[in-house]
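Okay, so here's just one chain, in structure tokens, the form predicted on its own.
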Amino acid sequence: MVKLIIDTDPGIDDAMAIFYAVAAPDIELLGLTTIFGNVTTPMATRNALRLLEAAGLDAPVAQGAEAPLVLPPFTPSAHVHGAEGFGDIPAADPKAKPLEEDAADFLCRMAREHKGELVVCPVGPLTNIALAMQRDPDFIENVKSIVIMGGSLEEGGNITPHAEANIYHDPHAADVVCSGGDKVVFVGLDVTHRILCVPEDFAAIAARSPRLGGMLQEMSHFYIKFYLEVAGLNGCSLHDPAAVIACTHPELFGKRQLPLRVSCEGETSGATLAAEDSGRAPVNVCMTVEADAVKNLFLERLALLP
């Protein structure tokens, strides 16, 4: 049983990514941390709160930082997700509130009370990470492992040509994070990009778990459609929950240790690059990926919502 913190912004894969961590039998999720990206930082938390009452989850949410470590904050990308985060769905009040405590110290906390078995997954820009990081010297050493979506090593960028959007949005935190070492995992879009999940597959989801797949296959139709205008694909990548599979399912993805830096600066900012001369320790990147089996194990267990 992996206990795991997923770090958020959402966000349709989000979405995607929280009902399959809900629905799955390996994962006791302890909680959501909310970061911005795909949303601002407080819709992720209204967002994250709405996506646990809708699953009858009642696990806490910390809500994080609002803007990058260095950079100004970035609008949100309504056109991907829907100006709400849940494409055409409208919003909605939870009736739960966020914890008092912020992202960090709640990630530096758990990471304490569970040690050396509390395994974070972000899904969105790193800033709570980094700052976790940067408030307790023994963050890293304290959890099992940070498994990441995010960083692009030869697949090129998906918001820049450089660039993978989490990265993209702050890279000076996910220059920390890089620091992190072997326990550090990128699952970017070297493995997300040969996941693809079509209209077919929402529409089985939805027969077999009316309520929550309903939901998600909802969400679908604005992300897909996203997908069509942009890149052709009648489909979407399965980027976020691609990163929650490789916490509970390593084999299924082929890493490569080395030493990576982000770009801070000019056109490549944002992007993951190999820095042997850097004197860092190694971090794993995954590069290959059993798409078949991790896209039928996504289907498989959200088959098991209501």
Ligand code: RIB
The other form holds:
Amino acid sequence: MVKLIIDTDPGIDDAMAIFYAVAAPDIELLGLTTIFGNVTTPMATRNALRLLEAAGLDAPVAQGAEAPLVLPPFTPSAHVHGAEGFGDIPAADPKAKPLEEDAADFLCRMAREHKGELVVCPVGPLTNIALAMQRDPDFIENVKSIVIMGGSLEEGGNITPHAEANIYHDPHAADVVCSGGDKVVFVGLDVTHRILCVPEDFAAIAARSPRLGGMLQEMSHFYIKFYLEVAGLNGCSLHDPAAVIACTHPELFGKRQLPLRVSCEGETSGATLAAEDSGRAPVNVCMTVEADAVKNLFLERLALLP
Ligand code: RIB
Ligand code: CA
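Alternative state: the form predicted together with this ligand, after the form predicted on its own:
The complete assembly is shown below, putting the previous chain first.
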């Protein structure tokens, strides 16, 4: 059983990843931490609470940073995930409230309490993770691993020609996390672009899981419309779900070990770059994926939900 915390900016594919984690029999979801990106941080917190409420899971949510470490705050990408984060689904206020403790403190405490067992899966900008590393020098030692949806080594970017969106939105934080060594795993565009879900897949999920799968199907219309407009694809990449699946099924991903840095300025800002001469310890970057197996896990396990 993997003890998991997802650091998230929900977000349509974030919702898919969170519902997948709720459904997965080999994941114990210990909580969610929230971050800006697809939406603002307060919206991310509201949406995270709402998803847990819909799924009937009583797990804590800790609100994270509202701005990048160094860059100024930015306006979220409403054209990708909708003004409220879930496509055309209107906003709704959950009953539950977030913890008093902020995301970085919660992550540090949970890593201490579950020393050697906690897997952290960030699927948004890496600000909270960098803050946790800066606040607690033992954070990296205490976690089992940090499995990140982010970056691109050879695939090119999705927000600029060079950068993947989660890294682009806080490159300084991502560069801090790149210093974390062999417990750090990047599940980036090199693999997530290989895993595509089409409208028929979401229809199949909704047929087997009418309430929660149906919610994902409704969100997916907006997301796939964006993919059609920008990439001419009638389907979407399973970015955030792929990172969660990499936490329990690492054997489905082929990894390259190399020291990594993040460009923090100019037109390459947000690019993840090999840094052989940096003196940094190597991290793991996923370069190949058994895409059909990942997609089947996603479809089969979501179908377990009501
Ligand atoms: O580049 C893909 C990532 O950007 C995903 O995490 C998606 O949710 C967006 O935040
Ligand atoms: Ca995300």
